[in-house]
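Only one chain is given next, in structure tokens, and it is the form predicted alone.
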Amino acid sequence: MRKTCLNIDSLRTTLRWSIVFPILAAVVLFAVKTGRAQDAETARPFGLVIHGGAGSISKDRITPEREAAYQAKLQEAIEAGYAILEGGGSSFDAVETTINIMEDSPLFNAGKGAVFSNDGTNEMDASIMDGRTLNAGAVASIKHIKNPISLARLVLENSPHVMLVGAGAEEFGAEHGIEKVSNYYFFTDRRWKSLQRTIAKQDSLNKAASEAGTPAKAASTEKGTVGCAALDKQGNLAAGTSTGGLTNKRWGRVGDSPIIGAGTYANNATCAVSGTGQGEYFMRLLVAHDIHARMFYQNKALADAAKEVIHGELTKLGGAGGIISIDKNGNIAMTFNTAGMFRGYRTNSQPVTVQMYGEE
């Protein structure tokens, strides 16, 4: 009776265990892999660059006080892009909260600082790219839009279409409650004064050139643009350009800031890009896309594929600018080859850095 008992409580003993071991064994196995997840997830690289125009920025040409403004919007930009990065958001949406602060300030040709037309008003045009689906959006000629980046993810995330212009791109934001505003909005002392000398140096060069019985040259006019590369902690890369182009710009010109492939490109194959400098040269090279090619099917680092398209195409062609550019492993590359490029970055790897002037 005693041998019973005991092969009946063993039994007993065996049919717990064989329960309880499998329910032990499972949430140790999910222990040890939400820990590898969360490892991984910490080693992944992430982060963002931006650019504020490349052009003739040099210590000569800056007050100590709009180097400073410009230093400390800079810097907003990237902590506000790299807030939601390190939250564990998308890289598109730091991209675009980037690019808003920027375009809401009036120190730079974009939203908020954009230069004037010759007709007086501001005309701008933006673009961003998923560099996971590849899917983007863009926008041209617009007039009322208080942040076209923003217009231009709406074109991306609620219409078949990749880029939309003028008045029907603007039709289309109201229709999904974009916020307009008036063209005066984005007047601005320092743009309206820049445009009324570039005008009369216009002149100058027309009368000279009539008088000379030769075609008139193109006086320097006043560019820039905002852009912003980035990647997040799910490896996927994003890139938004946006302008207010050329002061002076006639005939509903558009530069390269809305061309995709251009201004403008992401594909988390390679690399995330947005360029800045004279639109034309960057549209003939398709700039952005020549060093996503160069990098996927040359094999090239991020660094290689930016300098050689920089500083060898897009200069033996006669054009000034540079590019920002973010890798699928987080490497950076902000190359120009104009005077200086306002410029900076934030990885989970290296602190803010802000750079306006001299060398990459």
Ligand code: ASP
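Numbering follows the first chain given and starts at 1. Keep in mind that what you see is a predicted model, and the values were worked out from it rather than measured. Superpose the two forms; the largest set of C-alphas matching within 1.5 Å is the rigid core. Compared with the form predicted in complex with this ligand:
- A movement of the C-alpha atom of T121 falling short of 2 angstroms is seen between the two forms when the two forms are aligned on their rigid core.
- The two forms, fitted on the rigid core, differ between the two forms by less than 2 Å at the CA of S182.
- Comparing the forms between the two forms on their rigid core, the Cα displacement of T133 stays under 2 Å.
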The other form holds:
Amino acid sequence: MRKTCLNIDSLRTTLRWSIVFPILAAVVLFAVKTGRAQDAETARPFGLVIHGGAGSISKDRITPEREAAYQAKLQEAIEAGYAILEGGGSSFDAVETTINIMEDSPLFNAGKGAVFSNDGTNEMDASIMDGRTLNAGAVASIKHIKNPISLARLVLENSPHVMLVGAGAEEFGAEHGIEKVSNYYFFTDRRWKSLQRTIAKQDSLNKAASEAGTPAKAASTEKGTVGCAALDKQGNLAAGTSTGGLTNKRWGRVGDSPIIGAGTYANNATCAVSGTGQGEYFMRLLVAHDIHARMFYQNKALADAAKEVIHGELTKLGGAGGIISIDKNGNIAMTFNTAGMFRGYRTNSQPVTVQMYGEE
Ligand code: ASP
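Can you return the structure of this protein in the form predicted in complex with this ligand rather than the form predicted alone?
Once more the chain from above appears, this time first in line as the rest of the complex follows.
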């Protein structure tokens, strides 16, 4: 009798275990798998870096109110782009959205805050590049499109061309539903006064040069071009740049910002780069592509490649400016040879950071 009871008891225990064990095993397996998936998620880097122009930006030249306004707008732009990347969106979308926010702000020399050419109009340039396909779109001498970076994207996505300029570019945009605005939309009092000051400075430089019998130097002007480089969760890089160019530039002048390889470059094999500074120097050095090339052919780290190009080649040639870049592993570079550069970044492993002045 006792023996029978024992047998039934052990049978029950065996039965219980045969049910509980597979469940326990399944739970443990699930936890391990989820953990691994989360690890993979955090191990895959993503993020973005932006600039709002490089130049003589120093604490004694900016009021606390302006400093706060720049800080807030740069942060807003970074967070908007980061939200797209965090939600699994493309680096390409993040670049366009981030730049649109800066183009719509009068603080930056792009879109609404664009500087004036010597004929008193605003002429803008922009470009965007997809590091996965190496497709690129660019526009130059734009006068009536609110967001030139979106027109550049349209050129990439809806035309067989890389660059369209002037009236042809604007007509192409209108055919694809991009609204035209009056050139007066881009008028800001601050930039108008800046044009007047630059004209006066240039006149006195010209006079001094003709008296000395030497070639006249170009008066230095305000900077504020905007750019963004991003890496998404899929490992795709993209870069974009949008600008009003240089104050008092000759109308029709085009700088580096819409030139693929000069002001903008992205390649999934290396990095995405956007530049800001004296376009005439960036164009001749193909600054953005040179950084990629040093990484691609010489296996250089992003920080070293950027340093060599900005503090080496650009400085040697006499050019001023800087770049922002993110590489395929999520490393960030913000390198410039000017007093300051409006800049900031956020990645999956680094919180939002905004900086303006030299070494911070
Ligand atoms: N690179 C722009 C240009 O030369 C200007 C700037 O970045 O401030 O048009």
